[in-house]
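First, one chain by itself in structure tokens, the form predicted alone.
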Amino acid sequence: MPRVEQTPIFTTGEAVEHLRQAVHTRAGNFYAMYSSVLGGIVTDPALMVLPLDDHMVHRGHAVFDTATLANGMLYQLDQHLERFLRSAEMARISPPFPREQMRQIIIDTAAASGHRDASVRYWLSAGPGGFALAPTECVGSSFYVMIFGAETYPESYYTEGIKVVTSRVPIKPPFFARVKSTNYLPNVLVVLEAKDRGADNGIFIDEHGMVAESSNMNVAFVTKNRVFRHPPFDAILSGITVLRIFQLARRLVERGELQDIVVADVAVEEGRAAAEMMLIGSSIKVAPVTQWDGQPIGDGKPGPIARKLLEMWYEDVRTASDQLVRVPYPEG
């Protein structure tokens, strides 16, 4: 038989070593992190980890939301941050702080790492303990943010456009899809399932055969008439993102380029035969759907509404002073 080595026992000293040992070279993109388990910032990324009894490892007890940090501006801090308190509230998790000291944590953690574009992450969890379901037994809640390098998709998303299917894998109930958890196994498993078909995403249909939303970004549609559709938001999450997308659109209504915004039931024929079909979300922005099971949408190539609305995001991200929140970076 072969020989079998002997599992090595670590003083403090060598575990930490180890771990600076193992850090993998993607975590060069993770820039700085606040632990409430610390009771501080980090930048090392050897030291960005999570206590395994934490509640969020285990048992996905927890609910989190991602921020764009751009140009030394968080975008949209307030909102995202709204959604993750409710998200805290549906999941039955006490913050461990009030809501303005969270967000100053936020906001030293984005200054601490002295990016000026990047995604910020934070998380809520019912925290360590133990083991078991229950989280009576958790100390208290921790949270937890994290500022690493902005998740990028192929320039081909937007010059040539994304290809989707229709997934097979089972859509979230309602209540669950509404809350922002850690549990994202339907999610990760329809993107899974898009790649193993030659696709690049998921739609996820809901039981009455309608168009739900995507893995992580919502859905939208321009019809021929040039009226933007929308899936309602009772069984799918309320994105941030496409709600400012929607005032941003009012704007084309104005202009004439679009008739109406439409927020109601989309029915997977309907979406098939529109001109234009998009996917929406913090990360991806927006960007154009120009084939569905193999088949084009409209003439299968990026429509200019998808477009124009892109351009107007970035626009946002440069100007809306109503939606950023300056970084203080620490002089020099």
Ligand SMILES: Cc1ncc(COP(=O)(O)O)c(C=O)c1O
The other form holds:
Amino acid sequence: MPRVEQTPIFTTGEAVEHLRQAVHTRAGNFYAMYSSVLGGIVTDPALMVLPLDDHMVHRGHAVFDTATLANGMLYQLDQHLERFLRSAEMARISPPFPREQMRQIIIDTAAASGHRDASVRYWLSAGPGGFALAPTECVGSSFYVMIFGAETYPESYYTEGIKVVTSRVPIKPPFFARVKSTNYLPNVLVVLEAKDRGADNGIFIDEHGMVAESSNMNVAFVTKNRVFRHPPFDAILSGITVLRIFQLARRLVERGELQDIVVADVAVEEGRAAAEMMLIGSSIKVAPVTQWDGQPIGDGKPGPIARKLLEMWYEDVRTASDQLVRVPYPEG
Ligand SMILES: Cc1ncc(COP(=O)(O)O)c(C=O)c1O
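Take the protein just shown as the form predicted alone and give its structure as the form predicted in complex with this ligand.
Now the full complex is given, and it begins with the chain already shown.
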């Protein structure tokens, strides 16, 4: 018989000590967390915890969103907050605070992190209260904010391009694809499947056989006639980044580098025949796809429109004052 170790029972002090010991090396990237359960901000990763009875944990009854902190400014915070509250409404979660209070908490948590470049993720949950299904037992909704250093994508994504495969993972039905809920199982599986198949990411195909989106990014194309193409948003997440990219791409239309921007169904065959394909989102920004299911897109090299849009995105983050919210860091 193998020896079975006895399970320790901790005092509160011992438990806190063990929480400290359980902090892993990657937690160095977790800079600050706000929790409405705690009622404030912590910077010790050992304390960045959630109650198990929070319905976000055991029922997935929660929504989230992610904004970017760049050069000490929150980029497109209000647009992300808007989508966040739309998701909360669809998930029937009433926020514990008015929007302005949540906005201020996000800004305060960013300031407490002391970091000028980071990811900013926040969650609204039905909240703690028990382990049943119905949220009627919840004592009140909860709000969490995390400021963290996200893993960056390899430089080769931008210099050589991304390889994608058509995913066999079923896409979420339209209603659930439009809510940014914490149920990201299909989105995780699409990445794992892509890696298994020697690619970087996968493309979801919708129930009508049209191009939908990628794991946590939108998918756009440039046709051989230089039309910027994107699927409509009725069965996918409405990407904050791609909506901004449409505005930036207008300048390329004015300069004659693009013919037009068309948001309408993209058939798989149209996508495969495109001159350029790209993934767009808060984490990846704009990155060229150069191979889809083993076949080259266009000439198999990163295209000029994806590169220009990425440059425009970086310029936007630096200079678009109407898209930026300054974080008031403490002196020093
Ligand atoms: C499923 C899905 N589609 C698209 C996006 C792109 O949205 P955004 O540009 O707001 O990051 C995301 C990321 O939030 C996502 O999770």
